[in-house]
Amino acid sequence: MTKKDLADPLAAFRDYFYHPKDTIYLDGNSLGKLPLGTAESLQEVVLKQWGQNLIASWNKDWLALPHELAKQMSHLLNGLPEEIIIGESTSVRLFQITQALVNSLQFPKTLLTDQLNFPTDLYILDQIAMQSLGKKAVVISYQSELEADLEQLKDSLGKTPGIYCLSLVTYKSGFLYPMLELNRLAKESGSIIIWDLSHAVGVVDIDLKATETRVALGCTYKYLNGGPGAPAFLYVDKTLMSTLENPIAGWFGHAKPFDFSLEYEAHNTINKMAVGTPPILSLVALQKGLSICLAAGTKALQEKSRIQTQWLFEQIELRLIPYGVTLESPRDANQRGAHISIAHLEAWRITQALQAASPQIIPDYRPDKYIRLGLAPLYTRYSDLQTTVDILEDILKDKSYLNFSHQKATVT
């Protein structure tokens, strides 16, 4: 360990994660590591919840756990517990939410991102901008794949109005939107953002009050290391609220599900957004992870990021720019999220190199040359990053990468 790592106010909370021997985790931005005690919530769930106490278990245990982490999301964001829900992917948040401020009438009928958002989020913009509008979504193209040209976009904010979907922190360079600035620029040309939080929740300080934000979503699956297909979570102001439908009449956001009405009555809060049964057992995965960042701090967790992906940009520059590598995030620590991408022309290769390496590193890869080394302040060290950075420096100069394989496998 590092003279930082014995410093860290967050050390700690390392030890409340499973590490699997000799292994470097670099991808907390893709799927954060598995909390311990998650498993065990989960056999007591199974064993006696669902094996012994079946249905009964609903009136008992599963239909407050929704509510109970909607609390604990509020918390977490500084919304109010009847603002959040949790449930659902985040495609089908943002397709329900995006669709029903369509519908509302309340915004000029034109559906925005921009290049930096993630592909599926335009994927949903589009479609429903082609069944409701009749055109598609219009994409606000950069000059950078770096960072948003804020001017341009505060130009486009001004001159075209409507919904606009962006994400906090970018998944390709990690670059950090201007959140409060973005949405009072927002509500002065008579638009609103939808504001996609998965690349930002639980390594940035997301107050949704003061930042005035009216919509916001994401999933758990990453920083708030929730498990693989953990559920999303969606927050609407609550005034807001209750002007919208939601699109999908779902069972759960019937006012009384359980009297079988033949019609549909909503629910008059947030709730009316649920669709389904609630996904039970992933719900109590997602318990511990967020557990773990409420006790650790939103401030303290991005102060840490802060000050690891400077550390880590300054030694990248240093040392790894020689051997044509070209650093594709923000220079500012103040404009990033908690990755940093580093682009090469041989990502893949480097990165199936770093995974073969002793200690294994496992960063993650994005087409064409992109390699994204995600540091999640809960469990990451000085001496991780410190290790890292030696390790590729070696396979860049010995040009180790050359006995891999261009071959890409399905999940890169």
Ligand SMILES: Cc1ncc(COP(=O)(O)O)c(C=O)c1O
Contents of the next structure:
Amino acid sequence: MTKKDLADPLAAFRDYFYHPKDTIYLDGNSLGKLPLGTAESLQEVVLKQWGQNLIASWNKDWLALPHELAKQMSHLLNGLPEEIIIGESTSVRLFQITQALVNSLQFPKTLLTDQLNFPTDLYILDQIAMQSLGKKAVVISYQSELEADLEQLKDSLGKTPGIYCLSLVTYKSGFLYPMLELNRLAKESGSIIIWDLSHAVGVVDIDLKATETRVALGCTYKYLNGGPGAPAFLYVDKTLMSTLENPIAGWFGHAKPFDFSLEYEAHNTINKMAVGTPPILSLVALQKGLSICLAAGTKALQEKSRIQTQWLFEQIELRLIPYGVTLESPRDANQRGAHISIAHLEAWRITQALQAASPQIIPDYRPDKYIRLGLAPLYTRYSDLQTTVDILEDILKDKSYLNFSHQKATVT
Ligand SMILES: Cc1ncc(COP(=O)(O)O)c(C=O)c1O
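Alternative state: the form predicted together with the ligand, after the form predicted on its own:
Time for the whole complex; same chain goes first.
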């Protein structure tokens, strides 16, 4: 423990998680850690609610579960509980809401994003653009592959109105957009921005109302520690939602699904965006992670994340740049989420050397030269970062990464 760990107001939150031995985990930006108590909750639900109570559990426990989680999520993001729905994947939610916005005819008929966005977002926008508008989505290209040129983006919002989709924190470099300013510009030109919060929720102090956000979505398996494939969330401003239709008219979006009517009658709240049966076990797994995050508070989480990423940024600059490493995340903490990306031509072999070190260090690798160091303020210690920099320096100095193969695993 360093002095900084002793002074860390969030230090105690680390005790709410399961920690594999001799491992420094810097991949919470991809898959968060297992909260203590999650396994027990799942066991209870599996054995008692599913095993014993069987179908009766729908009325007693399960039908209310997505709404309870939506309520918790509304506290985290400052939206209203009736503006949030939990379930499905981020990809499915993005498809639903983008198609619904296009179908509503309220926005200019152009879909736009930028080249920093996550691939699934690009694929989905392009598919809807081709199928519904007969043209490709516009992908704004900046001079840098890692940071948005905000003047260029603002210029586009003014000159090319449409339905935009941006990731609040970008997956490669951790670039953070000014949400309120861009939402206001969008509104002025009759546009709308769909915010993908996957890399931001749990580490950025997001206030959907204060930022005048109309649509947002994201996954819960990263900093919310909901577990592999945890359900996504979708937020749609109430007034806007009342004007939209779900393009996937599944029975759970029906006003009275258990009437089994042959006619579709949409629910009159965001529940109309429900599709099929809620994934109960995945929802149960999300409960603890979400509660821990709420208890810590997003202001404190963002504050710690800023201090930690700044410290790491400066250490990398000082000690690793002489060995061919470059820093690929924004220098300004106000433009940065909670992961720091570095680049090196041997990034993949360096990643393997980190995984083989003692203690084992787990970052993630993104083709073809990036290593992401994800800092999860709920459980990453300053001492973890100190050890990581020390080990990285040794690996680079003695070139021990040359002992590893160029062969890549499927998930890196
Ligand atoms: C920014 C972003 N959007 C979307 C996704 C995809 O989410 P899902 O697999 O839930 O569809 C990811 C996955 O990592 C992501 O990082």
